[in-house]
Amino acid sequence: MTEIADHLIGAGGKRVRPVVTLLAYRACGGETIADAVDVAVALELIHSASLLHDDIIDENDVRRGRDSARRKYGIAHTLVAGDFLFSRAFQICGRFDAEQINWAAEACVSLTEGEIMQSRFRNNPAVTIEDYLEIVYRKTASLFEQGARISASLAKPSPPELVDAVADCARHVGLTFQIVDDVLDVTADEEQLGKPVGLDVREGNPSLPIVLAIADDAEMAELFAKPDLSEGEVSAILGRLRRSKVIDEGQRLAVEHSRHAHDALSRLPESPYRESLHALIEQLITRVG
């Protein structure tokens, strides 16, 4: 089990829940960054519990430039090391306090539930931009804003409302990351992603392209609804996406959400480490520039 979760963590990734949940930890006063540090962990074992559980539902052959571990080990074996880093990372979890826990757990539930939305609304051209928000909140933004809360609440600030501003700030920085990965999966190459070009049209996942072109686009909607594409379908769709005006309208949603998360962080005192959240929103924002 140790070997397949080392085989999907050390493939790298962007770490950027890790970092939010220090940084938040940081820009409200904490100073013994051990705490902080046992709740980054546990956020990324539980992503990453999340990512191996994801390739299977997808069938995804590829994760982060290499083989997946369903690839790799097969199904039954990712499933259960899926299931040994959720344990791990409420191990670490268990120091601390049963509120701090059950956010933790709220993030969990949120993450599973969102997967089952995104289930349903697969290849399912009746998916709105406030379903499409809703599986966003659930599957990613979660993670941050509850990782995000836990650190600022172990580093007991003054006043106690700056955690829930931290929080809110986590949530719209999720938001963000999201949205700006949605849109690249329409719009990157295959090594700036670490994975196939056009992932969701291919897997019929309701991405924030998709939704929008979809609203107004009858044909766009009879393909989205297609389980099996071919690759000269796929090809079009991208195509019709990169010229369309969704692009654009998945940018101006992005910086829209970057916006919120800056607007939270103000609430924070000035400090290197709410600098440090500025720039990082900033950073995600310029990934589709």
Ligand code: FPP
The other form holds:
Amino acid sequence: MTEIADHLIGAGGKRVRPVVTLLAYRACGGETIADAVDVAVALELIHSASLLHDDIIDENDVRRGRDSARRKYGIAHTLVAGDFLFSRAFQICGRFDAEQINWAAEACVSLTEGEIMQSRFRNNPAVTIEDYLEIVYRKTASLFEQGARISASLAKPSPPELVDAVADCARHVGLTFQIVDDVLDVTADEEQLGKPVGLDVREGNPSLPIVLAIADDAEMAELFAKPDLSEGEVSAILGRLRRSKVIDEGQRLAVEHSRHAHDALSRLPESPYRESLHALIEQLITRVG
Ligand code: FPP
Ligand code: MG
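Starting from the form predicted alone shown above, please give the structure in the form predicted together with this ligand.
Everything in the complex follows now, all chains and molecules, and the chain you saw is the first one.
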């Protein structure tokens, strides 16, 4: 199981969740960095567990520029390695207060709900932008939000409302991150992305460019409803999405959430850590892979 976990974790990843967690702690005046490191590690382990399971669900062959664990080690071992990481994460969380453990558990419940909502809307043109935002909040933003909430509360800031400010910021960071991720699935290239381009289109996922496109393009809605697209159809959809206004619209929505994240941060006192969070938010909306 350690080998499987190392295969995924050793491949890197952006590690944006732990960065946000650590900066949230410092921006709230926390000084015992080991506490924040525990939260950051637990969060990244939960995220890693969810990716192992996600690659089984989505039948992905490539993750972080390598064969996915599912492809290399098979479904059974990958599934159990995910359970292993998830259990280790909660072993770390065990040293926190009941309320903080509950926040971590809430984030995990959200992840599972997001995953199920997403699969309910797979190849389903009834999906709306409101459904999309609900999915993205649950499958991505909730873990950012609760991670920041736990680490900020460990810092015991004064006034305590700073915990909500940094959690609000992290929620919008998570939304921005996933919106950009969805746009990159259409606009990036495989080398930058570390996984094939157009996966969401191929899998019939209700990703942002698709949800926006099917709202006023009946032909696109019909293609989205079709499972098992041919490679030609996938390329045609990607070309059509790239030429349409949905890419700009998606980018605009990402910028809107990044502004909310900046606004929430301005409720915190000035510090180098707050400035690093501002800089991170700007990096998110300009990333290319
Ligand atoms: C990747 O999204 C997947 C997630 C963010 C969450 C997946 C959640 C589960 C599988 C539920 C299991 C939860 C726990 C707590 C173990 P994506 O498919 O949009 O991204 P990708 O293109 O990188 O695969
Ligand atoms: Mg996936």
